[in-house]
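One chain follows as structure tokens, the form predicted on its own.
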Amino acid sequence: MEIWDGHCHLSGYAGTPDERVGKLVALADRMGVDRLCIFMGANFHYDPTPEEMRAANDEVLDGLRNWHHHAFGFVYLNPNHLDASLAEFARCVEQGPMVAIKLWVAQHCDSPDVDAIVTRAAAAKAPIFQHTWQKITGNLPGESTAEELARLAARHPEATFICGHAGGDWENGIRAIRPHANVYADLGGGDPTAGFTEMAVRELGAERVIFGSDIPGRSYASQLAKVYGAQITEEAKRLIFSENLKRLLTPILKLKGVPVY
């Protein structure tokens, strides 16, 4: 099956950004993964300054320069620095090659501070990948839950969201995003727990589930197993592995003149 990985990072490898992406691509080739979506730089910052945010995006841009046939970039933004984030969106997406947005843990995603970013993203047909998690030990100060993403999605039905990690506590996360057709569940990260993918397909429909690995923080073997080993149809596996993400990215790729096969 064709496989598009919607959740990749540059961290975990040594070398230049180009060398890091090359190592990711070599691993993906060995595991049968065709396309990678890469975001954030080699060093993660919970609440990046405008300078740190720009540096992280520069690393991804540098890494993509020789790998456009294998990888796409998502721009990393911080709603706590709204003007700088909108400037980065213009530089990297509207005027650059990136195709989506990554929001992490700087600010709860249902904050009004996020609305301007979502409005710009929707106009550019750029999906928004929002990290979500629900920890029994307590979340980071700005870390979002799937419930918060559901509230944001309800305010912006014109935008498209990917719920990173399906909320971490995926049984609650899947239920939280279920009413919102503009929110898709990312399977990336965590262990290949029995029933995860089956529940996502049952509750959301296979058309709203997206494969992601969270590589190199997780192994391809463990993450691919979530789909290959799931008790779902072959058509559902095809949708999850590539067709859903391809469908979400096709509008912005067409605007950029990038052919989608």
Second form
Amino acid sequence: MEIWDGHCHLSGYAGTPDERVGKLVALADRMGVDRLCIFMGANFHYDPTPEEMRAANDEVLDGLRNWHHHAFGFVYLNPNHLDASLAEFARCVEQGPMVAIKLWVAQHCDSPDVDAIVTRAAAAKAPIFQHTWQKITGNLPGESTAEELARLAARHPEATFICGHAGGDWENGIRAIRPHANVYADLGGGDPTAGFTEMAVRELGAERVIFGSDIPGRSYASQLAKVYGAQITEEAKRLIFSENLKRLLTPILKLKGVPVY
Amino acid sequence: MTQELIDTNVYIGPWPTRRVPGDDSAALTEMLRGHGVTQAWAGSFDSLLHKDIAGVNARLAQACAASGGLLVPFGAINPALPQWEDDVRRCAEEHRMPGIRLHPNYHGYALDDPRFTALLQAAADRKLLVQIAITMEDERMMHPLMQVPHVDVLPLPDLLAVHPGLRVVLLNAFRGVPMPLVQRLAETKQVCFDLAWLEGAAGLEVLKKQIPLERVLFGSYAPLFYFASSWLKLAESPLSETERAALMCNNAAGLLAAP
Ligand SMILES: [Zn+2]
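Write the structure block of the form predicted together with its partner chain for the protein whose form predicted on its own appears above.
Time for the whole complex; same chain goes first.
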């Protein structure tokens, strides 16, 4: 079964970005994963300055250079530096090889600061991957929940969103995004708790569920298990493992002349 | 001959806040058999919150007896309950259990508590293997009425020095026990760890540079975790045939055979 991984990072490995992507690709090959979406650099900054944002994206651009069509980049932006973010979007996506946006924990995603980014993303057919986690132990100051993403998505029906970690507290997160057909659930980054994928498929439909691993912080084993181990149809597994992400990225990949099979 | 697979970390019964596939013991047995498990060490999720621990253990023994030899019961002991010593006796004498499974964080005692010292003594006297579950759920995901810390095992190395014959297995340990302490515990040669909560890319390849693989056991934490998670960890890291066999069965079998 073809597998596209919608959630990979360059942190945790030593070496140049090219070497680090090489290590991710080698591990992916070992585990039968065909394509990787990579975002953020070796160091994760909660609220990156424009310089830190550019440095993180430079690492990804550098890492992608020798792995064309095998690895895709998502540009890391910070709504607290809107002008710099839009310039970075132009550099990395509109004029560069990257295909989507990553927003993390700098700013709550239902803030009006995010609207300009979403509008530009939609025009470029770039999906937006928004980290979400609702923690009973307390969120980071700018950390978004799935409910906040639902509010943003309601304002922008023309844009496409991926709800990172399906809200973390996925039993909550899946419910929050359910009414918004333009929001997809990322399975990556949490524990391989049984029933997660089954609930996502039941409530959202398999067409709105996307495999992501969050490697190298997580293991491929625990993340692939969420799909391989789920009591869902083979057709649903095919959608989750590759077809959905491929469908989301096809418009922008076509614009960039990347062949999609 | 087919390869034996001993799963040292399964539970029967429903998780308190969620139903999952395989949370009745017949379905669990069938699922484990389907994955090639030849023996599974089972505790009971009922033991987390129930006060009638003797009843929980009797039901566990019954479920294991009905599994055709696949499930091996590890009874619960809560040393905060009156007469817990009799639960130890019943586990050993009546149910013939090879070990016990403790949940100090759910039962509200720390490992420097004198009751825990007495419990270790009782386990050592009866040659029971002691499993301690460190973490049952990511602390960020817990039900607001059931927020439970990881078990702090810092007192354990000193306690084990008193009982050189005692063998301890820490279940779900790799989120809650810092690596330097994992290494210190591994050095005692009295403590093993199951791999259900091992995370990170090529986790076993990384882990075997930190502790000897003879200290590591296969454990799935099924049915709360997808069984495939631990199973695929054996594929994610390059392992020799000897290492694979040690993880899959030899290390665990050695614990039950220990004098
Ligand atoms: Zn991530």
